[in-house]
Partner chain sequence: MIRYIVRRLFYGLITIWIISVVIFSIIHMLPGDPIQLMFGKTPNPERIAIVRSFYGLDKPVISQYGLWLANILRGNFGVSIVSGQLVTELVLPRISSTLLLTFAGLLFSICIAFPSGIAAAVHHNTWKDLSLTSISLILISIPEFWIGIVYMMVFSVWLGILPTSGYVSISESLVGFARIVFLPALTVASVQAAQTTRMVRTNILEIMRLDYITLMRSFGVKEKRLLNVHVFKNVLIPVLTQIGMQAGALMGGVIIIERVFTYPGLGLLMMRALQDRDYPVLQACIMVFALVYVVFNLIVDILYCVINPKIRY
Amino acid sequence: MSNTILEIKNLRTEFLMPNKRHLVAVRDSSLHVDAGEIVGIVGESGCGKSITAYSVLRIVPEPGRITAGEILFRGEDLLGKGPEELREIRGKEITLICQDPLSSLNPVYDIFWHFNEIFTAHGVQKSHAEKIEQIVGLLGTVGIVQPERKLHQYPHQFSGGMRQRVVIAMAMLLQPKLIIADEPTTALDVTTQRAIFDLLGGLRDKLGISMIVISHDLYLIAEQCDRMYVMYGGEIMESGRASDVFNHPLHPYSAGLMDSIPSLSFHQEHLNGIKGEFSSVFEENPKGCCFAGRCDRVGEECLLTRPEMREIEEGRFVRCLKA
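Please provide the structure of this chain alone, in the form predicted on its own.
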């Protein structure tokens, strides 16, 4: 696919624990992002969504390490890049928007300082006036009112939603090809969540930036993303057009996720959930399906055979023997 910006092939990311056991956070996972596309990744906490994002940027925290696979960005394998090459790519070609904007903002420096640090880190030579003009323009683009007056304010003087808009503007500063947004609406109220997702979608439409959006909000992912990947136990269970996966899930886990969303159309005494407990991530090479212990369609073959991703219909892939 010539228009593919990012392609992950059979990625495996592990953590070597003190007892010498291997915690497999991402297992044999593959996905791709095309130019100008927004791709969503959903799943329960601990399923490997964020570690997938960190693996792309090669910032997996210790004692984590990528042990297999390929991460092709614009056709070049990032796993073969050295520290200096990666430094050029991070923040310039690929940028990350973290869950908590305060983790990206230093409370003792004003907003201008944060943008200027990005210019300095990447050796961008511009006059002070040129920097001010570009930063003010970006802050205006992301919906900051009177941006020229906010340049020398501090992070604590902004609301949570405004801080997230500042972080998004920082991510756009060097005109990256790919933005990875890891739970960009965490701890924000519902109205602000919608505004942030609308902003990301608008930036894609206006600037043609490709995006990966990681979120628990299935409604917003289905509405704002072109395609969706569903992860469980470090593996991708299902992928396809976001609206198709949301409205007609083929994998039992995907169906359970969608069924667990509270309904606004009728009264519910109890919320639906997925039975059982999360599968162990310490099995380096599990024998059967990792979801078998929680699946209501499980058969004997599911316990003995590890399913592979297969195309059920055009553009719909499922890791299930019974789909």
Second form
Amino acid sequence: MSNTILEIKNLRTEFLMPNKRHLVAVRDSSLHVDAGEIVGIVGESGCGKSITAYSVLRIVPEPGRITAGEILFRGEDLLGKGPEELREIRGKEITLICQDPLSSLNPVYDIFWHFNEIFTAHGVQKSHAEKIEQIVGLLGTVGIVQPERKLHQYPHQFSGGMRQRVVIAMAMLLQPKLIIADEPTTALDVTTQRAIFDLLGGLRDKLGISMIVISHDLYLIAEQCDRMYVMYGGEIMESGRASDVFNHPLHPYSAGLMDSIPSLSFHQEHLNGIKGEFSSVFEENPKGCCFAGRCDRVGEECLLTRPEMREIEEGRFVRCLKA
Amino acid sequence: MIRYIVRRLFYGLITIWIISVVIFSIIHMLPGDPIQLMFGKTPNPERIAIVRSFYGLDKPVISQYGLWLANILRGNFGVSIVSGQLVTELVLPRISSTLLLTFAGLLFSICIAFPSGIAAAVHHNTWKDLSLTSISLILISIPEFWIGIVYMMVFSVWLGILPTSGYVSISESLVGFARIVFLPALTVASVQAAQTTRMVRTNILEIMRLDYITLMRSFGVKEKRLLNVHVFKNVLIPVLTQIGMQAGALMGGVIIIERVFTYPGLGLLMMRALQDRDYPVLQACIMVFALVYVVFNLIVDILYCVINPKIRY
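Show the other one: the form predicted together with its partner chain, since we just had the form predicted on its own.
Next comes the full complex, and the chain you just saw is listed first.
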């Protein structure tokens, strides 16, 4: 596949806790993003979605470490790069959109300053007027009305949805190849969620930027993404075309996840869920499947053998012995 | 901006007026009669009555206050009961020496606190951080006058490089004045700096973790710039508030430290006036301290709204 933008191979990200224990947040995970593709990652809180995203940008917070695997961006391994090379890739080639727009802009600086910082960080030589023109154009693209008036306003003068649009505009400033959106809509209300997703989809269509979208919202992921990955306990459990995974989940966890979506179409006595609780302490070398404790299809072999990713159909992978 | 400053100024004036009432009342509630003290062991009732009416102390309290306030507004703080000198003559020359000490202390405290707070935050959870935070904890815990005596021991007695006391006016010799003011200012600064260091450290660590820093890091902004620009301006807001609140402690410290170093400032004058029950001098001293406090907080308020765009004028 020559048009693969990003390929993560067997990534392992661990946190070395003060008690000398290793907490494995991402284990043996592989995923790839093709040019112009939107890839979704879904899973419950704490399953390693965000850490996967941070690993790509190499900004995993302390005491996190990437201990194994490869992250190939346009064929080059990001794990082998020095801090300065990485810094040049961040913001220019790969950009991030954070989870909570209310806290993703610096409250003591105005909007123009935020964009200018990105220009400065990457040594962009442009006149003030040129910069203003480009930023105003971008803010218009992401749907901010009267952008030239908003340029010198401060973040607290914007609503959550508007701030997320500003962040998206910042992420697009230097025309990156890949945008990683870490739960871009979680903190927003329903109508704004839709608008932001439409905006991201539109950007892909117009500019051909590839995206990784991390979300809890299965409907939006299924609707907007080309392919999706389901994560559980730091591992990727299932992957495939978004509509396939959504409509015909193969892994019992994916099935449970899709089944947990509340429905309005018929009278529901109670909300379906996945029984048991997610264990947040990740073992270093687990025996058996990490979902076995909550799985309703669990068999003896599931407790003894760790399942590997298997290709069931063309482009359809699942990490389950029973599927 | 102008409206904001005018409003702050107005609040400042009201504060000063309330302080004037408080000063006036407290001093009149203190036990001890200065006129009787003046005559010592051989009181002469007739002459006491004359002196009492000379100072206006026979009038009702309210009209005494009215008279006092009217005089103050004209810059007349009266005459010292002890020496008979004009209060303004006694107080004015000392204002500058106390202010210089206070600002030197403040300057030292800022110059110590920011670098050490930043160093502690950058090297957090290492021996550097641990030693800086331990030193600051020790400095917070021991009284200022004791620190002053220790500095005197080290710099004056053992090393013999700085004088323990005395005074050289700044107009006479800048170097001489600096040598005099160094130890008292360092003493005052020590406790302040210790508190501010901890404040700077905690705030940097807290803000470093926030989303807007992570986001800018993900856009390729250099770590150094993240700390010096992105984080720093946000740290200034709480730290400035802290420094503003320290103003009272700073001047309280100055009063004690002047005594330790026999530095001829307002504090020393005030202590003596308090012992002698020299009301006019005492009132003038307290008024000056109150005024400095109000002006100090006014400056903090103005700086605050320059830094923080969320404050509306």
